[in-house]
Amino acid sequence: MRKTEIAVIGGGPAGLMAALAAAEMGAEVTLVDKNNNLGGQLVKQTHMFFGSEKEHASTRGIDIGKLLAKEAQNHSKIKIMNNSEVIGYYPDDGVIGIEVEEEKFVKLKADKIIIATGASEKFLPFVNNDLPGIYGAGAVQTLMNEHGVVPGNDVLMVGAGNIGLIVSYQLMQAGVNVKAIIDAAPKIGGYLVHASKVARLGVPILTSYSVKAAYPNQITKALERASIWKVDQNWQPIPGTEKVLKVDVLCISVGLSPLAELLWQAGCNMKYVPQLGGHVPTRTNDLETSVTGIYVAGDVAGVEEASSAMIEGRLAGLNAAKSLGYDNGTYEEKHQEALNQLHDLRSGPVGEKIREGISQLVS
């Protein structure tokens, strides 16, 4: 049995910021992450971030991840458990069960817990959706940006949100031919700046289109063609509108679902909020769930951009430390600053969906 004041589960942007914020207040933190390296999704994001200087604007995601990881590794108040996967939460005694390096089982008892486990990719049901050559966008980013391997030659991107648009541009930078980007929604979901970059390079973006089927090469059994068709305002396919594209890669980027298993195990009050990606926990303005002492931050609390995840992590870390009595005289200033940053990131028409979702959760 190990003990810590604050356990942070997840070493991505939200978890790193939570650990650093709590440690800066004086709390002892144990940061648990299943991967060998900290950074979460940041380790594969080569594009530059928007926002203000405090949100690391004009810095590439991979560099932000390295910066935050280095700060956490060098902080005397933070203990890091890499290659350690949380496999259970036991509400009777508030213990976290951790499998370390697939060799031993460790129990961790924490006074406060911050869950920042992120989200997983959604997939699409269509004929032959399990063929070799069909990837999630995160897998394509991992291949290219972490391992330097292109997934194929000709790509159909499914999803015109920010991730789909960004990955399409990264594919083109790697010399891959993006045949088209399609989206079942009637309009592009990502930022105009990302859509404009790929459109200027001649890639058609087809809205109100979805995948009908994928077809294998008869010899290799890998993807060779994909059939797409238009959908109506009720998301139903329109027969006779089919188009067939010769592609060897079909990249799926249709959103994320919060990885909330630990929250369910802990007995947190959960609510299905489509604007935030699925089932998410109700919480206070301080990001504390319905279970006292358990906080959330990042995509597990509602799918957003990484900048918002980092600020939420900072807010959760500050509040968890404050609840333990840590206040070095900077809490109020830091707390208000984080709230202001979140407000700015979620302002305007772009953040309307997020604001609607959060309004259903905060008590």
Ligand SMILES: Cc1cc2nc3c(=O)[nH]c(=O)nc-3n(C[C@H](O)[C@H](O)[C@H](O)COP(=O)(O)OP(=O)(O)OC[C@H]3O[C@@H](n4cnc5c(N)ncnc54)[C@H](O)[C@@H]3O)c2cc1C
Second form
Amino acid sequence: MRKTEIAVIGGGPAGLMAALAAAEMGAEVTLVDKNNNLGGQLVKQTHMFFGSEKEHASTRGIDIGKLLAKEAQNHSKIKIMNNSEVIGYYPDDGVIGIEVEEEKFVKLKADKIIIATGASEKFLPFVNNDLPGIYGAGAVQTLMNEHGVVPGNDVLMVGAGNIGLIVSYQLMQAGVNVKAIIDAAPKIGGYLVHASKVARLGVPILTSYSVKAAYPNQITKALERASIWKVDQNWQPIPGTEKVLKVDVLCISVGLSPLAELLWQAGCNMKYVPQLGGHVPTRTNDLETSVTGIYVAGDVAGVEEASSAMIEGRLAGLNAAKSLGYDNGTYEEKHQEALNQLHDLRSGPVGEKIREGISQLVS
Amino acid sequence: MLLQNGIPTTEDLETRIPPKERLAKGPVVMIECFQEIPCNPCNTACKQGAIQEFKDINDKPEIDYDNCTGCGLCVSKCPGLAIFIIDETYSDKEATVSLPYEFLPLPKEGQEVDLLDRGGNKVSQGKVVKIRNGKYEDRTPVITVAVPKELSMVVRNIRVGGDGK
Ligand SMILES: Cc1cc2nc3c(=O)[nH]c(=O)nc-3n(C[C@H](O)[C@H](O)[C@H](O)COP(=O)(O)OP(=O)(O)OC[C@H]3O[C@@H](n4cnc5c(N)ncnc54)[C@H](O)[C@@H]3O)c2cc1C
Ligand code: SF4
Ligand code: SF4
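Given the form predicted on its own, state the structure of the form predicted together with this ligand.
Let us now look at the entire complex, which starts with that chain.
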């Protein structure tokens, strides 16, 4: 069995920052990620990021990912296991079970664990939602931005949150026509600057609209048309308002929910908090869950943003290291700085939902 | 309505249009950022102190138009692509609009392109006057186009190789 002082599960922005912060304090870290490349969601983000300059705002997501991954790879205290999926946690003996390259099973025992597994996409129920041509936004991004393949010619985007808006923009950049972006909510959920960016390209954004059904081509059986209809204030569809769009791609981007399986297995106290995307663990201000020694950071702790995921990662990393007695003399200062940064990021009107969510969790 | 379709209304824009006197003096910034979001690169990009220090990262950018030289260095740094430079002194009949443009193919200087409004509708045609696409712009080229003067507050995008729609 392998041993490590701090195991970080997930190598997205949260996990990378956690590993770097803990290693800087002097702890010895093992960073485990199921993908070949580190960076998590950042690998797919070709657009410039928001947030504060300190958290690399205005740099493209993909470049932030590369920067952090390189730093982690070069750090002597960090051991990286990629192509390694954590498939179980055994609370009785505190052992993590890892499948390496889909063939080897490795056990890892860690003194402290930081879970930073991110989130997965939600899907949407409607007639024929399993036709070829219907994708989650993440799949479309992976196709385009990692493999350089366009998903089709004409797209209906469902969801006007940041992800729906950004992926629409990236589709247009790739020469794919986005016929419309619809959202059942009465207002655009994403940042208005992103909405204006796609509106300027001539993409109509239709709020208070939902998908009614998808229709296949008789011969290919793949998506050929989709019908949408208006919904009222109670999200009930209004018959007679149907519109039919000729599209060969329907992209669903209706939100993410935290990938919390490992937290459940570990017996962490979980709570359903819709503002944070689903079931999330209760935690201290320092991101320790109800199970001593298990920390969380990033989207798995509540779906938010890369900028906050990075700071949470740093905070969890600092605290995990400190709890093992590591402090290179800068803990106090860095700890306070991270808390302040999180506070600032969440202080505005768009942070209200997050603040409400977190207030239900922090003990 | 901005919140429903992403297109700012005249009332939204009024708060963001630079003062007439300043527009009469030459190129100046217009920032179409209407919502408090946790974002501040515009402030850090401006070395003239024209985009005021953010007290809170959620603040909307406040502009001191007298300090703005119209240099355009903030345009490619805004992740919202919400910053434009307007020069109403370009010629008798024409103004220029400088805008961020992340599409291929890029136009060439001197090329005639379609001029689009905030809803992506073609409103006119105009010549590309200048393209900035160096290391500083980092893959967000800044295109300056000449537009009929009366459209200086209307044109916010271009289409290259337009289909004449
Ligand atoms: C289209 C889009 C645009 C966005 N734009 C912005 C933006 O402009 N600004 C911003 O701040 N944020 C943005 N975000 C959000 C941002 O990408 C996420 O909030 C951020 O990536 C969350 O970081 P994370 O580390 O928590 O999770 P992730 O980035 O999801 O990383 C999780 C990692 O864990 C790994 N993992 C999961 N389960 C296991 C397991 N069992 N074993 C091993 N490894 C595992 C995954 O492989 C992954 O690498 C955007 C997101 C999307 C999808
Ligand atoms: S155009 Fe130049 S001076 Fe004016 S706000 Fe932008 S960076 Fe500052
Ligand atoms: S950088 Fe752009 S989106 Fe961000 S606050 Fe400034 S103007 Fe708004």
